[in-house]
Amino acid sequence: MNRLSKKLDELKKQNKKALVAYLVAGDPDLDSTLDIMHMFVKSGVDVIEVGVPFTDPIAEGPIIQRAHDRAITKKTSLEDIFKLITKFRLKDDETPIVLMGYLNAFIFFRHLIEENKNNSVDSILVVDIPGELNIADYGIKNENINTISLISPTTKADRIKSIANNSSGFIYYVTLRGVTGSSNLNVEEISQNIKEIKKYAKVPTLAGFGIKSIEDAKLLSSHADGIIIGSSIVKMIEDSSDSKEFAKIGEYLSDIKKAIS
């Protein structure tokens, strides 16, 4: 059991929900990225996922996609991520990360995944591949590394089952239609949608895409395991890449965790 794994059931055996922040590594520097993966723990955070950036991100809406720009403008790349991932070890070697990002980039630095020294990297989370496959199928091999699967609010119900049943680490649900950092919640639709997926998973499944508010955290969070904070993250680090004052991101952080515990 690795530590997304372990992290997850710990919570589930205490009743309380998952809080995962993302970020996208090298927005805006890597020194940056690490001290803000050290900040997230420190205001509640239970998983980090960490950004590969691409140049065509087709799940992004504008805010992350400006990030995989400019962290590209600074040429970041999966070996330079996982040095940085190295790094975070060193004081951390409890807190679950999970990769995300898209094929071309993880088939490109295969060795590293298949390496991944000191199992510092928990999980894949692979964007553009069907929710029926894993790594593995793409002949990258690491029976440590978990592959977390996408079900969205259009997936067939034939697809939720199989899709549920080869998810490892979590499911993550997509909570509308269209690209990360929309709005519009439908709260109806994901709680059907959700209840279906937990007929099948083995695993829990977690939230994300459209959360904004300390409201709309709580409100998922009663119908998830857990949810995913992205956009709103990744704007602040934008409107704070000058100075490099991140402390209102703990802040709104700790109060999340707050709100869905």
The other form holds:
Amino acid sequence: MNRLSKKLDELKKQNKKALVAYLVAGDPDLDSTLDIMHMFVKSGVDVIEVGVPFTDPIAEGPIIQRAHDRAITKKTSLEDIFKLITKFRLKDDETPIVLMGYLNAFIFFRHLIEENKNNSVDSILVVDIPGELNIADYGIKNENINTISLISPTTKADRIKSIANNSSGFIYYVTLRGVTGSSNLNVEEISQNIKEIKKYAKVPTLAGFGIKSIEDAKLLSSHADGIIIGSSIVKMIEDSSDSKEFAKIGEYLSDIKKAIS
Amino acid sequence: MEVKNKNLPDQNGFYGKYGGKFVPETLMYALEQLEETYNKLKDNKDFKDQFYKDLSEFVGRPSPLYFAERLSKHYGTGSIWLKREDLNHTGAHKINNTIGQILLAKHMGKKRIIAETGAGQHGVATATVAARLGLECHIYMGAEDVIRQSLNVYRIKLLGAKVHSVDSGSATLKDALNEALRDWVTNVDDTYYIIGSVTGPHPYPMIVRDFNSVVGEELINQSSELFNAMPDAIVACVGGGSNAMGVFYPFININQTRLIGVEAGGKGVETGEHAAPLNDGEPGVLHGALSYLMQDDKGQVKETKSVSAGLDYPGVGPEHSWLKDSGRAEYVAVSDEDALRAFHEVSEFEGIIPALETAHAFAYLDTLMKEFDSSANVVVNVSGRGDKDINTVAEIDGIKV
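Having gone through the form predicted on its own, I am curious about the other one (the form predicted in complex with the partner chain); can you provide its structure?
Okay, now the whole complex, with that chain kicking things off.
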């Protein structure tokens, strides 16, 4: 069982909600990314989602797009990201790591994923493939990496079933119609859809996209098995990209963690 | 190689290994709905009657097949025929597809229309059909293209649509597509996205091809009538590839006709500064489809370079990738410099100012006509007229208009 499945199992047994934190690797530079990842863990983050920069991130809102652009300016590639994670693992061999990105980068560097030295990466989420499919369908095979599929408010019931069956890490429920960082959460719809997903899912269902305030986090964690925070963190990284004083992010995440516990 | 099966894409939207549906989950239902609607309507008599009526009465089809006498004499090795898509209402082939897609949007009850545009021709064509039905319309256009195609920006505004200038990335067509996709993800319930080329996720490459195939279908009949044979070659420019696909598709099984797509060679394919993925790219995934793609050594999409806004795109429609690999079509590239020379030559020889995109197809005649003798019939698909490019060309020539 890999780190992600183990962690989610533990949390379930303790009746706790998972906190997943996202950043873009290489934003503003790889050393900062490494520091922030360790800080995530100290602040109570259960799973780290590492964004793989791409020139054309069509599911991202302006905040995360700019982070992708900054990382690309630094020429951050998936190769660099694997090296970063190997470094992270020297100090932390417990925290699950999910790579989140667009198919082209994963296909381009398929050998790195197949190799996955010391199993340092636990899971992959490809934003731009249909939920029923995963990287194995594109010829990228690694049994120790599990897959996370997205289900959105527009996913129809018959597909929810097949997607839920296909997801081996967790199910990522996209809480809104929109790009990352938007703000039009419809809690009633979210609650109903997550109930529907849970009928079929063998793995936990986490909610993400558009969760900003402590109140959002608290509210959504009562419906899902955990929450994913992305744009708010990336905005704080952007604001501190010159000063490199990222401590505020730790405080913010600690508060979120308390609110969902 | 003989291509036996033109019944592509397969049920998953693939042309051989190319194509598919690589989109965020939020769009999957919208694509399914679109596919279902299209499959239901495409052979429906009322739908087809309406489509062809609009093409005839509003667009002015069929477009003529015109014998380019002086240009033919200039080369002296055959007859050059021009398929005059530049004479369509709004000035390019783009209107054929938007006439069809707006009928789908209407049938699906969508209230809001969005589109991306590069040269602005698809933006104009979309704003035109949206105005005709009184639908709200938003056009996404790269900031750089907004400047170099200012005439079309003004036309789009006159037609009552809103132009959104896109600053992200390279600020050209690819970024306009990104932004249109983001709009669609956000407003998917009431919005119809009219993609303007044979690109994007399935079913778009198929739908755009089918609507624009009216060009090739007319050409089959006109060739029989005017020179009593099928053409020896058809030459068309390829950016995303809609004008080429529309004229190639009905000819896929007519093996005596060579199909030649001309990409934008920019400063020259060998310099790496171009927009010619079929000549100098590798298969990759962009905007919902697997196809030839210009990418760097890190799997990132490369910035493109072309004097022509409509060809300035790092990807290409998946069916072209399949036609290339199968050998049924040939793909070449022409530099900015050669395209500009052809732009002037065709204007002076034939009294037709072609679009800069189309000028790429004309420029390839310099190479192609050497391969024929005097009995050859070669068709150039004149995808659009050059009025929109006057400012660009004048500036390059150092003239203030």
